[in-house]
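In the block that follows, a single chain appears as structure tokens, in the form predicted on its own.
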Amino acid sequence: MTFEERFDWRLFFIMLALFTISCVAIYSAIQTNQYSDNYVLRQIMWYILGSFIIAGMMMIEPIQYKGLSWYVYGAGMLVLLALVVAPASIAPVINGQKSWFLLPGIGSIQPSEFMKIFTILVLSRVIVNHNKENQFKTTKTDFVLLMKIMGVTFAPIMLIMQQPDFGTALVYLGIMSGLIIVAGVTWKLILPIYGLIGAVGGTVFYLVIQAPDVLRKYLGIQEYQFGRIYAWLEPYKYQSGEGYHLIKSLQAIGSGMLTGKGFGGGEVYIPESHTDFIFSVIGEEFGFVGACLVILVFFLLIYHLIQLAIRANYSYSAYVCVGVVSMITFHVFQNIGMTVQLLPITGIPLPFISYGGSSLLANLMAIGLAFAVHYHQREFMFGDNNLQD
């Protein structure tokens, strides 16, 4: 097969559409004169760098990623550990979080973003190897697999919570949940465990609203830590503090109405609108129609990746694609949800559209894995290629 036949042109054009939307939205966001840097040019540079990364990753076969998975995962864990103990001179606390390394000449790097990709690679390997070793499944073997998956996932989460970065930790849980569903774990285990998690979460949420003194007394939670929940439920009551961003986001999206105010016509001031609240800019300037078009592009991306997972004749590739789908889907739902008050604000960017070096590069690495799966896809005369697994 030629390069043109092996290359994933559909994914390429979807990414081209997201790149165009990103540049247009960021250009419009920086017209508020709150920024001195040209973030559009920076975003283009990150995309160019990401394109080279994708090109390199596409040349590597999925079976090689499987062999490298534990090595990159271990390296990522060491970097996260180093971030926890690093001095403030190279790992400063920014907005209450110690999540970035400052590298001279490069800028800030957020290791937890790249660790998502490494975690997907290892989880996929763990699932494939376990299912190969336990072809006759029982509740006991499924429980062992579940513990393996949770162990791999919670190891980086524990280090990330030391920063602390609750939003990023939630993304890891989203990845884990997606892979557990497709890993073949019996629902006799999934339902009780997630039911218990839901019950505990619901109880904590109830106590936050109705009896915060209980959490203060027994868990030592401070008043400011309740801020984002309270501001999410009653933003206008906290409009001078935690609720400010949400109120401005709702005003921007609401004022855009059906077709928006037009390119560059944004009037609502939203701090840092080029990052976490880029969807608010799109909603204000291009209205409901523009916002729906953006969601449609994400739907096409997720649908294409799901189809890629279904067609994969190497089970490791399929699980990798599912992990990427889980990560992107969680990002999209959480970011858009928080801008319209459906979910609390967590600081999770909109994939491929929000400005951000580490986040964008990590997401492009995930797309590089998808390109690699498609590029090395093979057709076999007698069905699946079980030898690779």
The other form holds:
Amino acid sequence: MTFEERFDWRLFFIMLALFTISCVAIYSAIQTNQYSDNYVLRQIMWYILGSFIIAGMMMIEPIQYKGLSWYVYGAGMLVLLALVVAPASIAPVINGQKSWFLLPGIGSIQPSEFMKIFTILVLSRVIVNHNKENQFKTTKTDFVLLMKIMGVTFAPIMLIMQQPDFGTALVYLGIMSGLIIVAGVTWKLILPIYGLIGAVGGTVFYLVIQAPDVLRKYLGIQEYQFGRIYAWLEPYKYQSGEGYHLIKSLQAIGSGMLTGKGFGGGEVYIPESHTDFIFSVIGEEFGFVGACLVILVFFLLIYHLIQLAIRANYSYSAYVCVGVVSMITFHVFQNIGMTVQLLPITGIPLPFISYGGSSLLANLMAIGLAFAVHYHQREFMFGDNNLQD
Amino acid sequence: MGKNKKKKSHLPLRMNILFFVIFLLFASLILQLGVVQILYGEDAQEEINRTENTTIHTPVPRGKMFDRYGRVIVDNEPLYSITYTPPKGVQPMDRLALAEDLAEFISMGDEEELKKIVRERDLKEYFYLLNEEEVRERVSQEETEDLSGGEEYQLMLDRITEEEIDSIPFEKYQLIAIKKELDQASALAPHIIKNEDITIEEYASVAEHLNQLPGINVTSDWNRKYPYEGTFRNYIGSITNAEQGIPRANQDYYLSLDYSRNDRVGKSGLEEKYESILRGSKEKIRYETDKRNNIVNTEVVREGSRGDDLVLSIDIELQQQVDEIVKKRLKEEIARQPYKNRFLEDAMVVMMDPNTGEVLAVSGMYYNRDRESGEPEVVDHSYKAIQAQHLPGSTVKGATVLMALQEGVMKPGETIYDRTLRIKGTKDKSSYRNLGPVSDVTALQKSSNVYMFLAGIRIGGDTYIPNEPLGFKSGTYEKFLYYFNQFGLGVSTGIDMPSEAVGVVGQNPGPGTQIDLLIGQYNSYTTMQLAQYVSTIANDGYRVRPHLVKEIREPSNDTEQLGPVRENINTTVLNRIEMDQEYIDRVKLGFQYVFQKQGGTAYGSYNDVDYSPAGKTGTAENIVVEEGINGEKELIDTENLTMVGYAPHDNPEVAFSVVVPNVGKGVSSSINKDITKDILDAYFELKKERSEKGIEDVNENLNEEEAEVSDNYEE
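In place of the form predicted on its own, output the structure of the form predicted in complex with the partner chain.
Below, the chain from earlier opens the complete complex, with every other chain and molecule after it.
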């Protein structure tokens, strides 16, 4: 097959659309910003760098990723561990989080972003191998699989909570949840576990709102630790900090109304609007129509990746795709959700659109995996599961 | 391939389930977007329009305080500042232009100060701004390739030569110094450009030209100033500073009254008590700003007004003299007998108008023995006059005699024989010496304890039989307290201060101790309570509320003139004692004899004065615990020397109480009498001077009104 046939053109055009949206949105955001740096140019640079990485990653076959997975995962764990013990000179505490390595000449990198990719690679391998070894599934074997998946996921989460970076840790849970569903674990296990998590979460949430005394008394948790939840529910009462961010975001998006104020027409000043709150800028300037369009592009991306997974004839590739889908979904849902008061505020960027080096590169690497899956899908035209284009 | 088949069996289904979940999540996002943008979009836009209208509360000065003759005791001293609040995205050239404009109105210092403020780097930055193109060319592309923006800028500054800096004329230093301050401001946060040594002219000219000076604002704040320095400060109290703001404990209370968190409020004394009057109402201005934060419209929502002024009842001149007298007498007494007087450290005085309750002076001096860090020898502790409680001694006998007469256990003129009483179970009880026959009047004159004891025993329903124990009917002690309370002894005086002590009242003692109360040897009272007690007798039985504030006046623009009276603090009669006028007259006669008749305990010193004092002396035995070097404890007898009274006896215009606790026993001190003589002399001397020369520094208007007010009260 020719390169043209093997290359995933649809994915390419979806990424091109996201790239364009990103540049436009960041350009708008920095108009009302206190920074003088030109983040659009820098974002373009990151995209170019990312393209090279994707090109390189595309050449590697999925089976090779599978073989490498434990090594990169191990290396990633070591880096995360190093971050915990590193001195402030190379791992400074920024905004109360010790999440970045300061590399002279390169800038700052956030290892936990890249670790997401490595975790996806290992989780996929664990699932494939487990299913291969246990052809006759029982509840017991499924339970063992569940334990393995959790083990692989919670190891980096523990280290990330040391930073502490609650938002990124949640992303790992998102990836894990997606993979558990498709790993073939019986519903007899999934439903009670998800139900239990839901019930515990719901109870804590109820206590936070209705009876914080109980939490303080029995769990030793102070009220301020739920600040972001209070700020989410009653932003006008907690106007300093997160409440302020939410109010500004709601004002910006809300006032965009149906069609927006037009490119460059933003009036509301939102701190950090070029990173985590980029969607507020889109919502304000391009309105409901523009915001839905962006969500639609993400949906197309996810639809495409799911199709890729379903058509993959190598099960490892399918799981990797699902991992990527789970990660992107979680990011998109959490980020957009927090700007419209659907979810509490956490520091998670909007993938491919928010400005940010590590996060963008890691997400592009995830897309690189998808390109590789497509590129090495040699027999997909003849596969027994071929859904006709 | 077989393995793949197995995988395929669950994968597509599960993936479709996952995809369906994702679809639901995205659908909820769009739904919520619809709610935010379409349902509530209009509201959000309105909110933006609204919040861009900022309402600013400008603080107004607090009300001042004056003494009873209109002399300023607490004043305000304005503090001006000029601030800069940069809008977003302001460029260095904008700031330079602003600095040029500002330099027309304000000065950052004289020649020498400017040379200190303006550093080489400031000059280089200024030069760079003016010659940006040229300086840029001095740095080549290759050199800047690896440099960050900041490093590149530094490199370009380095290329500016000494000669170029020197070419900047000195006239420009003013604006460079201003620009330096402007550069330090961060977006949307006010930065103080100048706040010390701002002249009124600078302030006014900047204020006038605010519309030409984007981001510049002028604010004014006030500091309290005390022309009489420490005098009466214990009662004036203090206010919080802007950092402390409103007290955290009562935050909600203050916020509900439209205070801001950094507002300064009274935290003690009159400043706290009269906070609502002194605070004034803040000026409320609404600024309408466009989205670049430029002010497009200002509207005064509410004119502010300074807080109302307080005219105190205090005579500051008398206050100063009384402070001096107490200080001098305390120091002298301690110097006279330093060892025996080693527990003597306080002396307190209250002087008030017995008819109106207006407090004229209140003093309390503390002798500071522990002076390591160069603290003064005598410190103003006048708060103790309402906070410290001491055994009053015989001064309360007026109340006892009135009770006895009212209860009918003693008849006016009835004589008892003063001798040592021997009661089983208690120590022998006697007067300071056996006084022989005494009546109600002479019992006061000579300070008979035995008369008081016998009266108490009769009220208790018992009869004195030597060497027998006492047995009182129930409710006797309560009856004693009830009568004493009518004079304010053991209850709040109602003085207009945030807090006062109400005396120490013992619980249910035995009869032998109960009658000690009647000679002031059991319950303790404050100096203010004693002053209220004696005033009650002086004005024929009306217990009036002592107060420090006489009038509330509207602020006046004229600094020389007091504003119109908003409210007169009238005399408040708390209660009328139950005793008949005839009995009160007997006690007043007794009080008069104390000072004016041979054998009176305060007789002798007042032959040469014409103000005809009356009152009662007191000596209470007070035991102090002394701790030895090795921690062993020893009980030492000391005496509280006290005095209450008023003058003139037939038409009292001033009442007083003096309390000097813990004078050494056996030092034959007369400090209570000495202080009394001195303060009465001072009062009547001042009165005489004023009738001849008028009051210094006194506002004419006030004088007349003052006279009128006094007349009203005479009735």
